[in-house]
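Have a look below at one chain only, the form predicted alone, in structure tokens format.
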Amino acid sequence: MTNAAEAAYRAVHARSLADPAGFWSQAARAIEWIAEPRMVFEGTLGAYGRWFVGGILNACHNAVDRHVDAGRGQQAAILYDSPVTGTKRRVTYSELLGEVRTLAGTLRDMGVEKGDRVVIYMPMVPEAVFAMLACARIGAIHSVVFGGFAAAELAARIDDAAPKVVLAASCGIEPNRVVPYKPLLDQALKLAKHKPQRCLILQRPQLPGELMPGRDLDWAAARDHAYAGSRGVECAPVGATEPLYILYTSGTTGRPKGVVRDTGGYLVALAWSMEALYAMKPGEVFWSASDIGWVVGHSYIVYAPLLAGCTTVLYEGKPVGTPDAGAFWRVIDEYKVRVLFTAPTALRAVKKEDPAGLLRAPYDLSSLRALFLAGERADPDTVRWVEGQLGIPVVDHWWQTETGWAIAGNPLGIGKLDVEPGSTGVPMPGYNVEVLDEAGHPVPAGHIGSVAIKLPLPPGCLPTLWQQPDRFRETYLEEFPGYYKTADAGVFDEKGRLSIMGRTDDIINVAGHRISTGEIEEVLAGVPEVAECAVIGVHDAIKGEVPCGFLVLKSGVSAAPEEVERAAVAQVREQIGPVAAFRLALVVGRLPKTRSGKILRGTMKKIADHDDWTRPATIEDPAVLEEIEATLKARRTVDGEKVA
């Protein structure tokens, strides 16, 4: 690092802590309010305080309608590029307002009003993104539930949200497959209590879906209708405090935990990171390689990038595959993209499939000035590699659907610092990052412990979970008092920077997608032959993570353990759903506990990934342990792939 951006970094944010109210203030003059903030932070408020309180403004006006007032209407906005499909799109500013006013006076004749619910399934379109605006636009909370998602798990999300209406595409498309949306819709909405009511659909020619008669209406058709009609609405006034959206994120089994986003200090904190963090300028091109289904997509496809004055790359196709290893080079030279974020699982598989680079060759990559990773921890070999292949600053940074933009990375706008490969660099302005044991106190750096953050949380955090304050405060607050317990565990090196090793609970990392193993095991539990079972999380070269499931079989089972195992992988992937990439189940004579009855999921997780373990002391009869690890070694692969 030069020491000029140590100093930069160090004062920016000892200012955000020493004076939190000045710094977001200032911060917040990059956002248009229709009325200012009475108080920029209240703390008596909420569980730790709220940001921006009498704040008025629009999420929608921010992000489009402002530039289209400022002469940037030919700008394109939006770069849509689906190598699955064929098809490419090129939306301006100014086509994207009429496009999101349109949809918006459809929502309106839908019924839907400020404050309202309204969900939507769909894949990487152009109309989800004006899907989510024009809910912005009109006041509506929007809650996006990614199109990988089976029919149970929108339905859990439909009950919890109550929307009024859902938007949705008749299918997603996947480079060998078309996967049919709509019948799954169908299948949630009759699973769901909760009866949204309207559907609009739009029909996608690989695969059209049946509309029912009295609920689902055409997208199409209720477009042109709109249009025609000048049914086009202006932006509502949104309190700062008001939600946007709710984002829902893997917990334990139960009732879905929804992340509510803030609009006004979630405005304010993406423009601050587009600047600061990813020196990202109005006019350039920024492209955010993840789905609008998880919290990347929505801050960093959708809303910062238009908040910036940048142009957005929806991207619907893959890293390798579609039609090879050097689709993301190619988009790169064909859009003049800036700045890259993706998850280290995309460059992992890149890597497998080109370890020299052989298919970057071809391509003019001189546009990219930085590459971002998130999701997962980025081993350091891939950090090399794509280092020594590209030749820019690539930077691990460290973030949670919770927070909605970087807990701690490298901020290339304020300077770029050194930071070793394998750490996610230094704390961002307003978050005051410890690592504490289990009593809840500091550890001195090169310690590992738990990462916790300092209250208030930054602007842009979430203030509780949707209509669940007590388990908000039970979840994230309780564990360490005065601090918000991010469930990941980190260390601190002499120099300041945090490295995140893994999660501290039962959530695990699938290529970035987090998974509950407690939500893997309520569907195996469903197995008619299991009696009891346990799911970790195993190393895998490409996802990061991937889990593996052991199963005890009820005494008396004639059924084969092969067809019992696969039984168990086609439950999972029909309730959960691709996502999960579950593939392995391993049928074993019983599982290690406690004496107390506790199964011992952190020993498994050891001798799965070949890491050093020790007999717990606690254990009822240490011979499982041997009878665990005899099993995974000779269940090595699944379908010719290495997965423990």
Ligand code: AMP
The other form holds:
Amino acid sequence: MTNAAEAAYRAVHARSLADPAGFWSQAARAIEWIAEPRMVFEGTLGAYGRWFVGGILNACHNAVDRHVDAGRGQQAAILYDSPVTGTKRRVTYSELLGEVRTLAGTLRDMGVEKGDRVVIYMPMVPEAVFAMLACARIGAIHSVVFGGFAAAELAARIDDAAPKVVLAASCGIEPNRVVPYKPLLDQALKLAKHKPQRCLILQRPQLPGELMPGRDLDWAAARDHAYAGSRGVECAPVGATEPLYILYTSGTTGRPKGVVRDTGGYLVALAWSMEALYAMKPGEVFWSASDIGWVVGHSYIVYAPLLAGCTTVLYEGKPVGTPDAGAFWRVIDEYKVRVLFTAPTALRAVKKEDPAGLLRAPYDLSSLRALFLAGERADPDTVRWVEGQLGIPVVDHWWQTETGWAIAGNPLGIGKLDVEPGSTGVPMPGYNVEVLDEAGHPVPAGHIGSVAIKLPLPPGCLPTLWQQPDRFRETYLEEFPGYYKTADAGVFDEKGRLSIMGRTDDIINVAGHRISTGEIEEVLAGVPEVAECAVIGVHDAIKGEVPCGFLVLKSGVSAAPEEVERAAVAQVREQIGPVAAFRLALVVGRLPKTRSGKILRGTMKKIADHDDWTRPATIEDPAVLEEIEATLKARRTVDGEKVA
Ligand code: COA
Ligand code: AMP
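Could you please show the structure of the form predicted together with adenosine monophosphate, as a counterpart to the form predicted alone just displayed?
Shown next: the complete complex, the earlier chain at its head.
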């Protein structure tokens, strides 16, 4: 760690905690306000206080209009690159403004008003970004649903958010297939109790959808009509504490968990991060190889790069297979990307296909200044491999859907700190991070515990869950009074650097996506032949973890175990979606339990991952663990394909 960088970081972090109002009011100068906040922080409001109370602003104005006003109109705002369709498109800030103004007008024509919810179910196309910004422009609250979710998941989100309209594309394109979104949307709307008034459908030539008269409108026709009639609308004034979006994330079972993002704090935190964490300057190219369906996509494909006047790359493709493991390097070279942000799983996939980096050789990667990783633990092997390939700083940083931006990282804009591979760096400003024992007492450096953030959370983090304030308190604030529980386990080293070891709840991380094993268990329990089940995350060389389900059949079931396993896999794909990557279902005679009836998932995981394991003293029948081990050794196949 260079002493100067360390001293500078410590000074910034200390000031953010000692004088939060001073620190964040200075950061808030990066934002254009219609009315300045009355209070930077008001501790008596909400569950733990609210940021920038009384402030009025508009997220779309800050991301788009102001840059056109400042003369950036001809600069690329979005560089759309879609190897899956063979399409590229450069959208300037001026064009972006035209599209967003017009779409905002269309939304108004469809009856959408400030505070109304709009569900967006779209792949990585520029229209999806226009849609998010158009909502922000009129003060409507968007809720983007990732395309890899099944109809039932979409329906649950529609019921919870109760949108006035849904904006969707007719299809998404995966390397191995075209995913028909429109039929999935139709099915979701049949399942949902809430019925949106209108759907605006972007017809993609690869697979147009059937429009339902009276409900569905054609996107292109509506756009042309609105353009012809100059139907654009201007930015609405929005309160800093009013929501910009709702983003659903895996909780445990039951009703989906809608993370609410307020407007003012979020924009301030993102603007701070672009400069101080990612060291980006206006006009430079930022590429977050994620999806707009995830928080990383919301924050670092859409809002932050545009707020900062950067150019964002919108990549509709994969790290491998579109067409090969050189895809990332091609994009960096072609658009002169300064900073790439991706999940370690993507790099593991590249490393597996091209360990020697032969596909990298033809490209000029000299524009690239840093690579940021998040979404799951960055294994040191992958970090070292990519450092060797690129010769630039590789920064692991840790965050959650709930926080909206990094909790810990390496703030390159302040000065690069030395960080060991395996550690996610130091806490960002405003985050007072502590590692606690079960009783809620801080543990010394070197000891693993529950990572918690002392309240208040900094700007940008969730103030509550959509229409579930009690669940917000119960889930995050109750176990450790005075703290936000991250549900991650971790450890500080002597130098104050944090390592994240994994979740303390039933969430697993599959290819950087957050999946609840409890939710999969709920689906498996609904398979008619299944009496009991347990799902654990098992190690996977590319995806980090994949879910593995153990099924105990009801007595008297005549179906062959393989048949039930196949049905179980199909059911999870049908109900949750392909994103769960659930391919491993194993019928077993019984599940290992403690004498009090608790399923020993932790021990099962150790057995599956070939880690050392011991028989828990409280186990009901020790022989069950050997049975599980034998079943795992003989890992079955699904549809004739080996699954692990
Ligand atoms: N719409 C519809 N289906 C989708 C989808 C989308 N937007 N995204 C993924 N899927 C499907 C995939 O086609 C796949 O289906 P399959 O079971 O029929 O093959 C399934 O969901 C799992 O997808 P994915 O997890 O992407 O696995 P993959 O094997 O297709 O690709 C990686 C593996 C590592 C290349 C890929 O997961 C990846 O690039 N991950 C990066 C993760 C990331 O960006 N995370 C965000 C946090 S930074
Ligand atoms: P999501 O809300 O989908 O962004 O997932 C958040 C979870 O992903 C966190 O709670 C962690 O468990 C995990 N995670 C995210 N970033 C990292 C990281 N850099 N290192 C380890 N785990 C991470």
